[in-house]
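Starting off, we have a lone chain in the form predicted on its own, written out as structure tokens.
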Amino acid sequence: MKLNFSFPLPFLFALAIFISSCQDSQKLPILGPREAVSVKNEDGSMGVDTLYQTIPAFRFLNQDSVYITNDQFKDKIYIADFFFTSCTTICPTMHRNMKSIFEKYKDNPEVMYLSHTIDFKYDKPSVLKKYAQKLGVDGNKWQFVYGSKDSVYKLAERNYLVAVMEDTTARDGYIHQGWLVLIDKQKRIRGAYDGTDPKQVEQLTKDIPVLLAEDKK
């Protein structure tokens, strides 16, 4: 089930789409909490700098059963998204679109994949495999891991700012937001993209050379 709210994050999602849609080659914003911090400048003076939220360091199985962190996403830009194997709702249509995208940059070293599975329970890392030979993407570009419901659950909704929770009354018991999660080789949030809706999944295609382009500068 696709999960819907009234609090602004949606609205700065969408507000990042097109604000990347009217860039063309510029670069991508940086989404995500953010503090002023004082630097010291080279000539010793003191001066400001902004500091964004970054994804931690994290350690989950993936479909290897091979324990996978941060590490393998070094120097790499990559999509992350939460999912669940028996989801009869979103997850078909965005993994479908995440396919896409994969299938566009397969070739490039650069471009990673991560979905995070939000059922515990059940997503172990032998379902994980099957799951991933089936959509025809097994291999180390498209990492599916598994973890603690409160290792999951924190980093989806503090640092991915993705929406997840269990729910008994839910179709196929759990509810989550259906956002791919652009990020950079700084850990950092650059965009966030509805994985069901083509256009926004268009867009993102778009923003992937964008955001490579920057370390090529």
Contents of the next structure:
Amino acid sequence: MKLNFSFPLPFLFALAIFISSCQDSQKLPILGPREAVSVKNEDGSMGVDTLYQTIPAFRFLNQDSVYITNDQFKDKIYIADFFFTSCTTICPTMHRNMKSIFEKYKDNPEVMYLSHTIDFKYDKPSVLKKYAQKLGVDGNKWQFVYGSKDSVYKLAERNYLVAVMEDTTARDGYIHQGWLVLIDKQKRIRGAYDGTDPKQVEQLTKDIPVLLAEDKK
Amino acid sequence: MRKLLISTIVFCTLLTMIYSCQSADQVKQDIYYTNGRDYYIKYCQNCHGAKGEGLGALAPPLTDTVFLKENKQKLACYIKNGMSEAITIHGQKYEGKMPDFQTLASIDIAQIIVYITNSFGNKQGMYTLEQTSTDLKNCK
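To complete the pair, please output the form predicted together with the partner chain; the form predicted on its own was given just before.
After this comes the whole thing, all chains and molecules, with the earlier chain placed first.
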């Protein structure tokens, strides 16, 4: 039987081009609620645009007892999470994984980290500082912040979409989710990864360059 | 000739008996080790790490064979009652508090100790339930 190669070859080429072009336009989704707003176009006509949820302005004390705001993360992408220093369940694993990412992008000034404590009673800046030092984190790339219960919990649930709560029946007094939330330079949520799952942390490590490349264009 | 044959058979039988005795102990240790690994993953790994590497200066590694050997009688107490005294591992000081695990039964603790003292570069063999019970009685 004579095989006809003329058909599959161009087909394969087309497929290869198709796949590679897909990878070029790889983009992370924009998460969270959104709404349609009417905007005025340049020529004066009305149009519709999508308004994505962004992280609102915040002001917290960091591990050096200095107030930080969104300005700290201007033109940066960052990974946010919620934890507390006396947590014995998921936090050590989350921060072990986050630290491996921290080490990987140590030399990239565009990548930052923001850990909020949910233990408003005990985790004062001095405690956070000690924790950071023990974790082996230095400098201001990774911010550990302390705020009032109201401000941190609201921000977690409404904006970062992470469930946190005080629970006197829980062993450590608090329960919370272990999401590592990836925020882009426009303060939008671009990914949420389970910080206790090595596979999802691996995915986060892969998604960071994708998000960084997006702003380069 | 016959004498030689009989003595060889007797010798071989004895050898087999001794060998199988040892492997029964080995089997028991293996069971402890495997169960201990499950408990380790559930209760210990988040702080001490999958390879017993610890976490910065927050949680000590479990690779200090000398420390584990010298404090073997205290390990059960550390797990059951937690630990708040500062310790030095590999020359690094750890002063954080380790939580207690009161809900663990003595057999669980024995299995965890068998796992830890035979992993991460440690090779200290069996640690029985009886030893665990005795050590737990002597907790300070």
